[in-house]
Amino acid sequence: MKSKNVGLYIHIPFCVKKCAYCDFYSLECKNSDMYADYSECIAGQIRALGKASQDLHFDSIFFGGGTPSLIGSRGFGQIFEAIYGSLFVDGDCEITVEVNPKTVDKSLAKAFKEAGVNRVSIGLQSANDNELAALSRIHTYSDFLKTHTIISETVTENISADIMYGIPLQSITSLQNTLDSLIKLRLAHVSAYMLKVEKGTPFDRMGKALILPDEDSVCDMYELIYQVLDGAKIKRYEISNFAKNGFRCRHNLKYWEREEYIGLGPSAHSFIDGVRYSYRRDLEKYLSTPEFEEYRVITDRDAENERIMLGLRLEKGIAPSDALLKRASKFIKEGYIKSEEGRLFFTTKGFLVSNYILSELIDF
């Protein structure tokens, strides 16, 4: 049987405190017994996966959340023991762990190193403490610096930082401060996400009391992020992701390039053998009898729409069909999209309104 390379995503649905803007599936939890139970559950699923899918070679592993670092050395030990004991892991596998400042100490960092973690993503969001407080983050910029030092000295220099723009209290000047702070650290990768107020979140419930930068300011902020990072040779390769040469996130590229991956944990998504499925956003149900929330066989039409929606998020874009070129013609004339050397891709101007344009390009 021919083997194939896939990615593995492991969702850790725990947080010390739920952020006011967050719509990801996570629960406030400080119960070490729950962390242990969940880690053993995931380890059991990994062992079952290994028995059922011996033709899979895992070339990327990504721990996301939530706050994965909360499960500690014990939890990661359980999970990695199952991974290395049950799965075929490529020798150059990219292994990423997301962490939040104030949740990592040297002991955990050493456990990461021993387990083979070679990429760490730190959730900074802002280098300005007033903005962090407005986002209800549990850390300060000083906490981030301490975490960065621990990771860089103990685990790896392949470090990514998440930042946000369009957030409460933010200005061009304060964003410039955040970017300048990141440049000094010589990070390998930066993810920059525009705030989107999701339904049901505390920010959504604030209504008009939530004061955010206006639309023109948000556009200027994205332009600034691109210019500053590009000047530091941290190049955009996806609408929200920037990396130095050789440090693009291989796992996340699987999503945008429609490569296969398996997700474990409540709310985790998978794409394998032409099927997309996801688990219910329900921790108790997952610990007892995991159930699918979605299970969908991808048709040829679905696949082409996904290729457009996901592929155009990338700086390199996609090879267009004649029909897609025709639909994109007006956006090419207006400077939102370029068509060069057999590729179709967004300009920086186009990335700012990509959601609208993509909805016009999809063949419904």
Contents of the next structure:
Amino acid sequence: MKSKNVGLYIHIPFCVKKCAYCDFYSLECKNSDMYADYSECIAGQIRALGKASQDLHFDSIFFGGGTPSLIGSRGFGQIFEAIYGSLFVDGDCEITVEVNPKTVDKSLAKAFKEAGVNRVSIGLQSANDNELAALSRIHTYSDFLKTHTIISETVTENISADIMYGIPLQSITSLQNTLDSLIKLRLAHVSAYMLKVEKGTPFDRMGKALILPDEDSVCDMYELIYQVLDGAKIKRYEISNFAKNGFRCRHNLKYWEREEYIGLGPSAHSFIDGVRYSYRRDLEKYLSTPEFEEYRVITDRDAENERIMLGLRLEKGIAPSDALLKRASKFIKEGYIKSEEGRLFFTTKGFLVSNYILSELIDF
Amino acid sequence: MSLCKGSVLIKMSYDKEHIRNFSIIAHIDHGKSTLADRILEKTQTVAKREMEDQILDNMELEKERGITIKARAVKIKYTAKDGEKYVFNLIDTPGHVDFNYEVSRSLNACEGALLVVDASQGIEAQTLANAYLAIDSNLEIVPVINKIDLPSADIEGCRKEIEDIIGIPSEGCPAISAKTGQNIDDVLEKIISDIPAPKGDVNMPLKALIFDSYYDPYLGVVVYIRVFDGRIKAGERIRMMNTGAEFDVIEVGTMGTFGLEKADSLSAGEVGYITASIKNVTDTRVGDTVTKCDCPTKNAFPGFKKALPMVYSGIYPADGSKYGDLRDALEKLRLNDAALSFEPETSTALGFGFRCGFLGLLHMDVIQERIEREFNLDIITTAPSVIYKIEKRTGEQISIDNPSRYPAPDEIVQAYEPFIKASIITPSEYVGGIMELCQDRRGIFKDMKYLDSTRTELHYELPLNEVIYNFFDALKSRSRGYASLDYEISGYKESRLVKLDILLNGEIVDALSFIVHEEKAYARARLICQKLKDNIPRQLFEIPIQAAIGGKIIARETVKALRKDVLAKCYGGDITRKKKLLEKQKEGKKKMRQLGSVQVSPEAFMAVLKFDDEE
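Having seen the form predicted alone, I'd like the form predicted together with its partner chain now, please.
Everything in the complex follows now, all chains and molecules, and the chain you saw is the first one.
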């Protein structure tokens, strides 16, 4: 039987406290029985997956959330047992766990190590405590440092940190401070996300009471991030992702390069055998009978649009068709897009207005 | 007597003495339709359980706005207290100044009118206007004081106003509550005692007045008529005396509550409908006289006029590909509305659309809303314009209903604009604010009358062009909703007008050009530039917005270039979300109008065109 490489995403929908800006599917939950029940449910799904698809060869596994570290060594034990017991896991598999500061202790770190976790992504968001408080995060910068030390000493040096820009109280100077802190720690990877006020979040409900840096400052911040990280050899490889040589996230690249992945857990998305599907954002439902929120067969036209939409997120861009090149010409003229050596890719200025431009490049 | 040759003298086979033809007239919200409903219910024309509120206003829009747009009629059978059986023909009239001509024709079809006055509000501008119309039509007016169930009702004050202000006796006039049904019988008896039976002679040549018509897909145009002389029946050849159109009558009958009721004939004094395979309502103009071809009446009704549009506006589909749908919608609406005119128009900014003429602002609003609701079309409408008259250097006189066709300043010797005579009735404490508003709208004060200790009537001459920009709303907001307005066109006056052009990125946007009085040009130019700035989405380049008269720039704003529009997080494999976002953005862009290199959304147009000085 011919096997194929796929990624596995496992969604852990629990948080100690929901952040004011976040609209990922996650519930505030501190009940360890629930963690165990959920982990067992995921383990069951994995065993079923193993039986049904013996041709799948997993070369990346990603625990995202939520706060995956919350399920603790017991939860990870249950899940990894199922993974190694029923899936074909590549010897070189990238195994990432997302953690939040204050949720990882030494014993959990050890469990990660033993389970083969070789990449950890920490939700830092900012190195400035006032900004962390404004985001309603539960940690301070020193909490982050403690978590970072535990991970680098016990699990791996392949550590990524998430930061945010365009957040309340932030300035160019305070962002510079966050970036300096990251560089000092010699991180392998940084994800920098622009704050977007999502519908229905507490930030959204604040309305005009929420004071954010203005549009021009936010753009300047993005340019600063690009320059500072680039100077530290942390190179941009996607709009919001930066890595040292050899430390790009294989799992996330699958999303942008339209490779196949299977997602487990409420709200998780999958793309396999030309079909995209996702599970309902409903934990209880998932625990009883998982139901699809959507199920869609991808047509050739969809595929080309996805290739443009996702591929142009990458620094290296895509190999354009003649039609695309023609549509892009006015943006190339204005310096938003470059066309070099058979590749089409956004400039920094172009990344910042990429939605505006993509909506003209894509032919739905 | 001039009988037709060969006709047989008709004996009294119907009882004209027991017919009463009447209208109900009132100021808006004084309870006209509620009274009509109650009369239908009392006379058991409609059973109470079948009673849908306000049966006569059957257009959805009419119900919502509480106004009658189209005239309508219904036949009611009533047995009086003395046991005599009567037939009432109730002819409902449109309740707005835009439709004054239709009102006067409807009134001409009657012998009397119930003048409904709200006991808590007293006489308002349209009460007076409608009362005068009824008096002009020689109608017997029966005042009815309504809403006596309200705690604030002042019946005696109301009686006094009717006598003092309108000048008709109010002794013994019914005081009722149409809402609760109290004293409705008094109204019914009063109709019999006070309103005369129709005159006219069934043996004279046919003479009937058209007071309304509508298009029915199966019957063709259904024409509502009041027969004054003679008799009409199926098979006869008839002529519309003003339009000259001739038809063979297919069916005649009367208007039942729930539909048409076929009859053998309609005779002098009766109200009913005819059908004659008529394809087009423009052949059945309100006010025209119907007669027989082989034996025409010598006297057509005087005063026929074609309803002329007073206000013009461009209507464009928000989605350019819906041009054909918009044309279909307008054609369908015109089937029922001879006063609506439209012709194709092209705008560089908005593409293909139509220049539409309306009787007034309400008429315009109603048409626009019906296009959107009944035909499910999103439309962009340009600023309303009146008809300007221009004397050019060449000696030529031209009429302009579209600002983009306004000649260059050096071609004009003199410009003229239409004025109205406005009558405003208001509680006295708001007089100051309203005078200020009229002054601000270039009004010429004519006269002021104290109607009683609390209310004042103001007379102004106002440029129509000022009235069509939110004058009603401004009047309402300055009087907490209490002031009422009635107006009629008084003619053209010389005026110092200029055409204001709006430029985006250096190019004139024709759809945004408008005519304004010289003195107001600067203020309005600044306002429009500001509004555009607030409503044009930021684009990849900076967009200068300018307002100019001739070649001279008089106001300027700038839309800064867009720097940020990105979904930074595309994560967890959720592709759908991003795709939806882009699809929505693409959809939005499709609706955008390309003005040179600038994209403007329909919403931005509307925001600019619907500006409000009171803001």
